[in-house]
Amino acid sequence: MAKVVEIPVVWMQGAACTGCVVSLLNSLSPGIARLVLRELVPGKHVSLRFLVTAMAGQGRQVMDVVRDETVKDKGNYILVMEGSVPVGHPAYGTVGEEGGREIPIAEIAGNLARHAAAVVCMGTCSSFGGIPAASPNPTGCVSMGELLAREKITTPVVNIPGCPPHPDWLIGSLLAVAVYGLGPVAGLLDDLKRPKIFYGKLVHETCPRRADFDAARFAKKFGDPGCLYLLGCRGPASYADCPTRMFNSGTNWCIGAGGPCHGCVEPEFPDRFSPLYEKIDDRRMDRFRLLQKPATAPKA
């Protein structure tokens, strides 16, 4: 019988609401039990070593697991980071103790990232700072990418933004790494390090209300038929496949439920996309279009 190759995964959580991991735990196909108990692809299995939300262990024994990963699986494990990283004070966001000292999540995340094969940023908070890093940002939260830049850590990064992300976006990315390897997958990312397969088109391009936009049929209040652009929809400035993939096992998504797209997959969320329920002015929209042009677009 062929040996099964383990893909060690350490999932750390910083400043976040736990919505990202809850989204993953609600994955339909494959379900979370299949993901962690069976082979992801023939001959390869995801070995989830650490995830506070879904594990029974606690205390020193599980912190030893985190420390061991940087030694025994050095260069081979994947660090999944959920939530942004508070760096405003060592007391913000501590995880475990060592020698009577509480360990800041920034220190643990940095050490794990330095020795990982890759860092996967699960959610907008980890990818771009998100809500915890929004103004006035009293805890000094930064994205995982910014932490790595500060610490001069060059480990490859894959961003899976969303508030929360669709579980397919993470599982599909892990599947691609398992099948093709990290190198080829890195070539399939956009300029924000997001997988193009999931973040390759504007929400606006495949929105079922696009015909209303083209015909200038705009909703004046929530509940009205028509395009939600005047009510604050950020679909024209947001790259994700939400309209075709939908959430909750393909049940619905924001615009399908009558609400506008908030642009939660973009670096501008939430500060520069606020106030969320007001039309974004044309000057700002033009700037966002320039910032978020597709990675395949020809340079001017």
Contents of the next structure:
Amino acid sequence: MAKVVEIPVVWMQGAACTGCVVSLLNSLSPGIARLVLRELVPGKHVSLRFLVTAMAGQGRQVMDVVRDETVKDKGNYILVMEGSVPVGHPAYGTVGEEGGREIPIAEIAGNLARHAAAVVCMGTCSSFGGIPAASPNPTGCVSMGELLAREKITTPVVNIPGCPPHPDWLIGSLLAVAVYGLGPVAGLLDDLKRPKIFYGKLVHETCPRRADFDAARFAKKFGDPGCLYLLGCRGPASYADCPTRMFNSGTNWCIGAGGPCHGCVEPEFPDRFSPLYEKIDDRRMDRFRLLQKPATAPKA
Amino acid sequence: MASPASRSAAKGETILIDPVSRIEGHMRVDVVIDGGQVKDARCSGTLFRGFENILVGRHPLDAVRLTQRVCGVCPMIHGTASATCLDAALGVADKVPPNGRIVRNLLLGSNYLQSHILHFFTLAALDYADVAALADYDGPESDLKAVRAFIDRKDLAPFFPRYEGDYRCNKQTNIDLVRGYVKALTVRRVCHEMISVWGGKMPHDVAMVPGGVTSEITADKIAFTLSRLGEIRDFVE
Ligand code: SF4
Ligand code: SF4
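Write the structure block of the form predicted together with the partner chain for the protein whose form predicted on its own appears above.
Entire complex below, previous chain first.
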């Protein structure tokens, strides 16, 4: 049997709700059992070294795994970070204890990031701050990107925002890193470090209610048919392939259930998109591009 | 921060478990033992986010979305609590139409199923099931053969390290437990599909709103739900 290359993954949670892990468990192709037990592609297997939500060990034992990874697999493991990082006070979030001192999330996330091959920010909280960083940001949460900038850590970052993200967005990105390596993948990211294959188009561009938008057939109240623009839809400002990929094994997606897109993949979520059910307008939208005329006509 | 010794006045040896794994969230447990007896025990959550403070001053409708982010395992109960609060505050508690009530119950009930399967198998089972019992499995089942091949590769995360304690089930029971563990991974996902068809996506639905739900009721969604529920029922039974 040919040697199987292990891709060590350390999944650390900061100020999070575990929704990103649960979304990963929802993966259809590959199913989660296949992802954990079998090779992702021939010759490569994801080894989930650390994930508190699923791992058998406890306490000291699993903290030793964290310490060992940074030595044994230094520069080789992928850190998947779920949740933002509370820096307002060390006691707002801790994981494990060392010599009688509880370890702040910021410290453990920083150490893991410093020695990783890459940091994959799973979810809007770790990508941009998200829910815990929402005003008044009671615990002083920052995104992983911000933590890395403060600590002058230069490990490459890939952002997989979403609240929570589609499991394909994570697994597809991990696979791209495993097969092509980090260099080429870096070229496939947008200005917010999101893989363009998943975040390349506005929700509004592929939304099945787009014809209603164009014909000005707008839903006025919940449950009405038509475009949800007047009910606060952030599809015109949100880059993700939700309308075509759909969630939960392709069962449905937000607008499919009559709920407007809240723009959960964007740095504006939730604060700058609040109130969520109020119509967006140009004034409140700094990245609102589609309804604005281009400053200059594109060259032919 | 406080060391475990300063957390309890009881004398004796302290056992610390931090982090407690296979739960939602961050937790530690300090147990003080003296002469083979538990003298004191303390559980503490080790993450604070301040959700209540985040909600102050926001538009009330946003609460149904934001409060679900308290927990990605059980968002629907937070959403339901929030929506029913708003029903009462807006004076529409008695005006939720029967279909709205039924769809809300489907959303919440499916999450309940999901949480039970997740808790029993994905989280708790590894305290009882000995995955190592599959090391010499030579039967025909593809899931179990995959477990054996996994063990053969010798990179055993996330099933090891573990406490090498008292896995008292016999070999056949262990095989049954591991089969259930693997199968439950699929069945739990099916519970979420049942939520998604009415709620848009899971975790964190978009359909539950004060007054009812946003989603439309159609025959195909009813057929979808019944078929998914049947799969879950087959597994549970
Ligand atoms: S505004 Fe929203 S509902 Fe309307 S077409 Fe765009 S994405 Fe679809
Ligand atoms: S449709 Fe909008 S709110 Fe829904 S998952 Fe996609 S980006 Fe997030």
